[in-house]
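A single chain comes next, written as C-alpha cells; it is the form predicted alone.
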Amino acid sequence: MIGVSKMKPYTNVLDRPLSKGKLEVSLSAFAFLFSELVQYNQTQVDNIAELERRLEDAGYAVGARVLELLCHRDKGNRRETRLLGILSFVHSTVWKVLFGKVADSLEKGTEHDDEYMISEKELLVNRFISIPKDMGTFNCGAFVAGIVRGVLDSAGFPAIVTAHFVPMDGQQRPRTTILIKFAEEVLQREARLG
C-alpha cells in the first residue's frame, strides 16, 4: 500500500530512541549563540569575576547534562569510580562529543598531588571572542570549566575548576589551561580503593 508507512508512531518526545548519529551544530551558529550569552551576561554583571562566575554557572548546567547523556548513552548507566578514569574520561570522551578532538594534554600539577590540569591550545569558546582592554584577564574558558565542574560533580568527584590563560613562546595566543583541584574528600575515597 502506497503511504503506509511502517514506522512506529511516538507521541512522546520521551519516547522517540536516542540517535547515536553524528550531530554537530553550525561552527559559526555556536559562535554567535555563545556571544549572545557572553554580551547578555556582561550586562548584568559589574566586574569580571562576576561574569566569569555566571559563564561557569551556565556551563555548570551543561555538564551535568552531557555527564547524564554519556553514562546513558556509551556507558549503560554506569559512572566511573577512580580519580584516573574520571579525569580520563572528560579529557577524551567528553571533549570529543563537545569539541570534536580529545583534548590536548591532561597533566598532574607538580606542586599539589589535588591538581590536574586540562589544556587546550586553541579553546574553541575563546577562538572567536575578542576581548576589550578594559576587560583585561577576563577568559570565556569559564564556561568549559564550568562545564568540567557539572561533570566532575555529578559524578561524585567535588572539585574547584577553573580556567587560565597561560602564555606560550612563539605564539600570538596564549594557551587555555583548565585547572582542576580536587576536594579532600575524592582524595581520601582514592586512597581507600587503593
The other form holds:
Amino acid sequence: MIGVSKMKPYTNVLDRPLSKGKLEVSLSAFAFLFSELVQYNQTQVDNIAELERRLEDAGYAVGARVLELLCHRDKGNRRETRLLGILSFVHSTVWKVLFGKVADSLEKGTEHDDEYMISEKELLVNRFISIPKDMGTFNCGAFVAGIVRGVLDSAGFPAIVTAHFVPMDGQQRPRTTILIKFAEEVLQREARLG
Amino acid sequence: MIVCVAVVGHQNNPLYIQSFTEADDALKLHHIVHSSLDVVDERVNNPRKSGPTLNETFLGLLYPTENYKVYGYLTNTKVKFILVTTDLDVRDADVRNFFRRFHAAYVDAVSNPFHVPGKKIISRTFADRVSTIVKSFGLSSAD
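If the one shown is the form predicted alone, what is the structure of the form predicted together with the partner chain?
Let us now look at the entire complex, which starts with that chain.
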C-alpha cells in the first residue's frame, strides 16, 4: 500500500502496522531474547567451552544470512576478494547494520601475520550481562564472534574467530576484543594477489 | 521464453533447478547448466581488464548454444544463478532486472532459519515467487 502513513494512536500495540524493516528493534526486546538464548543453552551443556561453541554456532547462522542480505540491499556492491576489503566491510557495514554504529577499532595483530582484532568498548549483547566469578573467562561475545565467522566464511575467507575480554586501566568494565585468525589458504591467496 | 533457472552453491552443488517447459528433457537442461559453470569459473578467475570491471555481480551472456542462451549472475557468497532462455532478442536491462528480483527471492529463502545452508532450497514460497518472476519476464520483454 503506497501512500502517506498516518500515525493514529493505537490503543493495542498488536494493531500497529508492521515496520518496513531497516528500522530499529527495541534493545530490551533483544536483550530479553538473548538472555533466554544463553539460559537455554546453559541448561543443555555441562561445561563452558560447549556453551561458547553453541553461541558461536547460533551466531554463524546469523552471519551467513546477514552477508546475503547486505549484498543484496547494497546497490552498487562489489564482491570482496581482498583481506582488507572484507575486514573493513565487517568493521563498518556489518556493525552498522547490526549495532547501529561502526566498531571502535580494527587492528592488525603484532605477533602473527594472520591475526586481526576488532575491539569495542562495550558489546551491545553484553550490555545487560554480568559474568559470575566461577564462569571464568566466558564471554557472551562468542555470539558476535560467531556472526563475524559466518560472514567471513560465506565470503570465502575461512577463519577462527574468538571473543576476549581485555582489561583497560582507568575503566571499570574491560574492553571486548574479537580476535580473527585467518586460515593458511587465505594468506596464500592474498600473497598471490599481490 | 525462459526454459530453466538454476541456483548453484559455492562448491558447484545444485541448490535449486526448475524447468519451465514440458517438452525439453530435464537431463539436457541439467547438462547445459553444468557446462555453463565452467564458463563462470573462467570469467571469475581470469578477469579481463578490458571487459567489465572486476567483481561485478552480473556476468552477462555466458555462451549461446544450439537454440539456447545462457546468462549468469554471481553473488557475494559465490552462489551462482543460471538462466537458460530461448528468446532471440533479449534486452540486457530485462535480464538484469530478472536477476535482481531473483536475488531478492533467494535472500528471502535463505533467511529462513529452517534452511540449512548448502542443502537444496525446499521452500514452496520461493518456488512460487520464481514462477511469478519467470512469467512476468516473458511478458515484459514482448514488445
